[in-house]
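Given next, in structure tokens, is a single chain: the form predicted on its own.
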Amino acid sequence: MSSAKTVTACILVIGNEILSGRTKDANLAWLAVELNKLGVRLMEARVIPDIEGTIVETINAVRGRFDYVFTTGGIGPTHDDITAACVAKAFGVPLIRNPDAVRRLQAHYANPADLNEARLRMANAPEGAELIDNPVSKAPGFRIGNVYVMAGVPTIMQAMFDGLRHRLVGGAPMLSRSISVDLPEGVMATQLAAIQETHGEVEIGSYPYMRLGKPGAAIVLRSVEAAGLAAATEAVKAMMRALGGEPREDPGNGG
């Protein structure tokens, strides 16, 4: 077994347009899969309204649990992007005024008179503060303590996490591997289960589909551990073949 240590993290998805289903989030699982690729494991995701309460109650829950808090929404310009306001209360210190930010504004509207009140808010963040580069609008997010604040638009987000990611200190990253057959889950659940008894260090899940009216599954092997994986994958293969299947490992594997 590794003994680096597992480096972890939490997003929070900021907005009622994702809770109402007007936005369809494509922020998650895009991090998910760069965070993985730095060593960082995703452990938990939450999507939250833009409520004050709500939001500085789940930074505090989680700031603490985990290495590192991405959250996405809610540091644009109009008076439900709150969440600036939020973290900074969150970490019981003032919101100010960034200057850096007011000058990065500055510099992005030729003419002063675009840089009104509404846009300036962009410029707010708690004092402190880091400040996240945004190459594509100009307006920042921030960093304080392990939180980072960024956008919700998906590609200035990225943007911004392009430019952090190099700060980030991960661990191992995660590894996976994923074999379909067709043979119905509960055909393999037993000796599924006595698989994951004896690779305690791979998580194996278990995802049926249907395909032209016959079930199946794809089952999924996830782990630090190269050599463990491999083990794994292995048993999981001749299981299949015993049971009358015929495995297929799915393009993609190894990360």
Given for the second form:
Protein chains: 2
Amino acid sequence: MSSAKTVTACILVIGNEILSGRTKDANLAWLAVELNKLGVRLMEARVIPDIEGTIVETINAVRGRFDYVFTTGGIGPTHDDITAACVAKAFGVPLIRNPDAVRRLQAHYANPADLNEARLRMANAPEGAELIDNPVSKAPGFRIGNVYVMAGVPTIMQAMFDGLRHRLVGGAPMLSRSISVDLPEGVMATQLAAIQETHGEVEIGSYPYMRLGKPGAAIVLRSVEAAGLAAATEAVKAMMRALGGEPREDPGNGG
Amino acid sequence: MSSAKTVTACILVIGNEILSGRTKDANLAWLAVELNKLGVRLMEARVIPDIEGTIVETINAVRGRFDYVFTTGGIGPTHDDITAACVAKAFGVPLIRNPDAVRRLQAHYANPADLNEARLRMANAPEGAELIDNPVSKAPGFRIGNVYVMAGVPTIMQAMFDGLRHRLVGGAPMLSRSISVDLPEGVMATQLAAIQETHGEVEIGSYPYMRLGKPGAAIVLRSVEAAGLAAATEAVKAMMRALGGEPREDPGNGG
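Output the form predicted together with a further copy of the same chain next; the form predicted on its own has already been displayed.
And the full complex, kicking off with our chain again.
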């Protein structure tokens, strides 16, 4: 194992629409890749409904446990947007109308009548929170403590994250290699376990697939240590060749 | 609120590959829709890594809290497949080699030499567990208590779920309507909150979108009560028309 500090994160996807199956979440996969690039290791993700008790309890369960918490969803102008109020409650601080957020909305709505009470709710944030820019539709997200509250609409969430990513402090970046082969994983499993045993600093995963009716597997190796990763990858390739397979290197995902 | 019992579920997606961003989970969205059809309400989903302590703790945190728990992933033949062992630990029972599961694997592998020790691991299950059929690749899942352990490969998971769905007892099925309109949700928010106030038995969600550069929103209404759902839906449509919008009914998702 590496001696570098591991920096961890948890994502909370807030919204009934994901749990009902109406909307497919796109934020988790995107954030997972981006956090990985920054050397921040996503350790858990939870999808929870728009229920105050659940949101408050979940935020308090995870914010002490991970270095960073990112939430998506529930910060719009409608009655079901309750994330800001819940985060304030979780931190035990009042929900206030953030003056800077009000100014951003005022600048956005040319006609003052359009900035109605519902839209002004988007300027609500916990006392002491720092705003997160929203280049797309102006209504900001916010950070309080280690909790980053972002929009649920993927384009807006991504723009928000792009604006705050330079503030995140990652650990050693996780490097990865992925080697696929048209061999059933059951044929490789014993030797793969032995390679894992030898290379404890590398996390080795096996992901089976079917291609043109033939079973195969992608073996994914991840480590913060380049030399160990290279050695374990060579061991995996040699094992595949010895079993009659032809290893193929897959494109990486940011490692 | 309805007096019918609400039957709840939680999904645990187990696997480092989802958290690293390498693989996009497809099981959550599929199960969400199928559970909804059965009148089982998905209340939470968690994505957790292949770490024993996390899996054991999570299973014990959720199995007392929801009527049904469904896990996907981690039941293959390789060293990183630790779900069965973790579930046994969570329930405080021994992990045994299930004789029926061994027979299924023996029938599947024509050449006995192919059923090596790694593949036999796929016959391991907690003592007292009931097997879940795997029509695709034979290695079964299992149920113990209210926890259903299934494969992570979507086609196999879906086949497993199709074989067990008749055993699940749902509550009143959740009905849903979705009405879209090319109006910004901020324009509708105040009246939408009033409709929600009047129709407490209907859960009303607002989901903004941009279409051809113009903002709109889908208003989703869900309820176990058909009459209340119809009334609230008509109120939403009337509100949209009064604001100059043209409501469009979206295809449902099983309600």
